[in-house]
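Below sits a lone chain in structure tokens, taken as the form predicted alone.
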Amino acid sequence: MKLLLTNIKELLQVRENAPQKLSGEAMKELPTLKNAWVFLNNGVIEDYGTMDQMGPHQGFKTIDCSGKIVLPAWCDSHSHLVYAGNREQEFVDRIKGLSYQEIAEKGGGIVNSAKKLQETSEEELYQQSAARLEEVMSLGTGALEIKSGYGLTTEAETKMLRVAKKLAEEYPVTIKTTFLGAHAIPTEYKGDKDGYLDLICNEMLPKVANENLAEYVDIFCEEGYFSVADMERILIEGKKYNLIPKVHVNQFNSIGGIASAVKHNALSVDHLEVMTNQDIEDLKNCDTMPVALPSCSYFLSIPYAPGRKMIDAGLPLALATDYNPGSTPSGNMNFVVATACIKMRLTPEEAINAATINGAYAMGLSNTHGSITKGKAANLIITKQVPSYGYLPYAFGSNLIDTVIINGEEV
């Protein structure tokens, strides 16, 4: 399909030669074109420019974007979109004063979700997840990563990943899959963490690899869950199957996981609500992308990742949703971008860069997603008529999206 967007008030993230990622001062720069057009052909961005330069195009559908802003679709590099049911009772428990850790200790949390998922058929799990995917696409997400981790048995973990793969086949959105068997210790292995790690290494990982169900391997490195030594074991084992490391780390405590993740060439380290000066130093001059999850902090009422401090220290930063049933039951990247500005003191330019180019990097999609660049995926957001792109995070409670285009098609 051929689409021509004309009279665009401002075309954001225009980069003739897009960088792989943006760090520090470079995150403050958001190149744009005013009074612009962009031509989409066969699922990719074919050309763009200003209206006074637009030549003839044949056989296309035209969309008039007068007064509207166009930007790349969001790249959500951290989600758990495939899950069963919900955990609204735990939401109420937290309001009544129980902590996330206390809820987990009494059988709630990830283990609760795992029980529901184990009891849910693959088809029902697909239907629930497809409804969530359709919603996040309508909110402007054009690429996302989906993690397992709410199964905690070999059968249930692979079921989650099969559903994620099926979603990738059935929908135009780009989906990357991550094996997160080491998300929590299941009830039957309580007091025998090493036994569960043996199951992951000896049974789950080989099955995931043999069925080609994941590209990445992840672990929740945190006090009360998995140690740095546990993380290193999982990452080393995952590399035997060519699984690229990504790590949950520093959500509640700084225990040395970041330095270890960098040593093992993790593509990303995610959460980062608690960061020491040493953690920031460990992330300098490496290829690992820090990923902040501000809507998780909002929902759990925990600290926000110190995004301002990290960018000022010269680091890159990506933003993602952490969409999951327990700590972030929302896949709305618009809210994530706004919250990063409001609570983490990112500028609109930094937040948009973090949710596009840097989000793409954190999924290994730098060459195909995250910017208005010729040859990249035709994944775009057309806003409603707005005064400026700064208005997008400013009016955080409003739906300012008019149209979403994914793979060259209006969705």
Contents of the next structure:
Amino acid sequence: MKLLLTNIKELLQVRENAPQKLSGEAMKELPTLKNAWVFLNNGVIEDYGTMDQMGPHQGFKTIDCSGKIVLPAWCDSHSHLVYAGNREQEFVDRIKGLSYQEIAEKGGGIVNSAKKLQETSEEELYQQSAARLEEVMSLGTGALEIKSGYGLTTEAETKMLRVAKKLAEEYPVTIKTTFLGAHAIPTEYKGDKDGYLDLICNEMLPKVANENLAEYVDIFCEEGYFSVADMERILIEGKKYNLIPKVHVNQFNSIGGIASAVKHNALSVDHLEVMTNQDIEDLKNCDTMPVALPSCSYFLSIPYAPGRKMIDAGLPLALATDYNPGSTPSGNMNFVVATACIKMRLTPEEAINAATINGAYAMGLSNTHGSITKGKAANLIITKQVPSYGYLPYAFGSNLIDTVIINGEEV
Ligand code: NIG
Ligand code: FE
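Could you please show the structure of the form predicted in complex with ligand NIG, as a counterpart to the form predicted alone just displayed?
Up next: the whole complex, starting with the chain shown before.
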């Protein structure tokens, strides 16, 4: 399928040689072409340029993008999109004054979602998840990471990952899967965390690896959940199966998870709402991508990751949704980008870089996603007519997307 986009008011994130990731000062630059065209062929970006030099690309299906901006589709490197039901009741409990932690202590939270998921058939779980995936694609997400972690039994954890794998087969969006068995201690193992970790190591990890269900391994490293020592155990065990770490750290407390994750060559450390100066130091000069999840902070009314401070310290930063039933029931990357500007003081350029090139890096897709580069996936967002790209985060409540193209096809 060949598709030509013409008269693009401004084409964003144009990189002849795209970097793997962007850090510090380099995040301020967003290269663009004004009055541009892009030619898509066979699911990839074949060529692009300015309208005064159109080349031979004529006579194909053409979309006139006059007044519109075109940018790479969002790369959402952290989601829990496969889940069952919702946690609306806990939302109301929080409005009435209970904290996220208090709700979890009462048997709500992750174990509540796990109970629902265990009772939901694989087919039903697929249907619920597919509806969410269709929505996020229409909101401009072209690549997505999906975690397990709401199963907490071998059967339910692998069920989640099979559903994520089936979504990857059925939809054009690129999906990466992560095994998050260590998301919470299941009710049956209350008071026996080590017993549950044994189950993860002896039964879940071998099965996930054997059936090729995940590329990454995750753990919720947090007070009341799993310690740094637990994380080390899981990451070392995961490494035996070539699973790369991408971990939940520093959501409510800084307990040393970042230094340990960096030591174990984590691809990303995610959440980071509570960061000490030492945590920022520990992220310097390494290959680990810090990932902020501003919609989670918004929904739970907790601090935002200090994105401004981290970029000013020279670090890279990626942005993702954290789409899940408990802390972030939204998979809208446009809202994430706007909230990063409004609440974390990222500039529009920094936020767009964080949600494209750096998001791709945080799920191992740097070579194929995240920029307008010849040979990369034809994953694009065409906006409605807008005055400038800064208008996208500025008009935070408007849906400014006109068309989404994934793998060269209109969604
Ligand atoms: O990333 N913090 C850990 N896990 C999820 C939320 C879990 C839940 O409340 O269901 C997160 O925010
Ligand atoms: Fe998460």
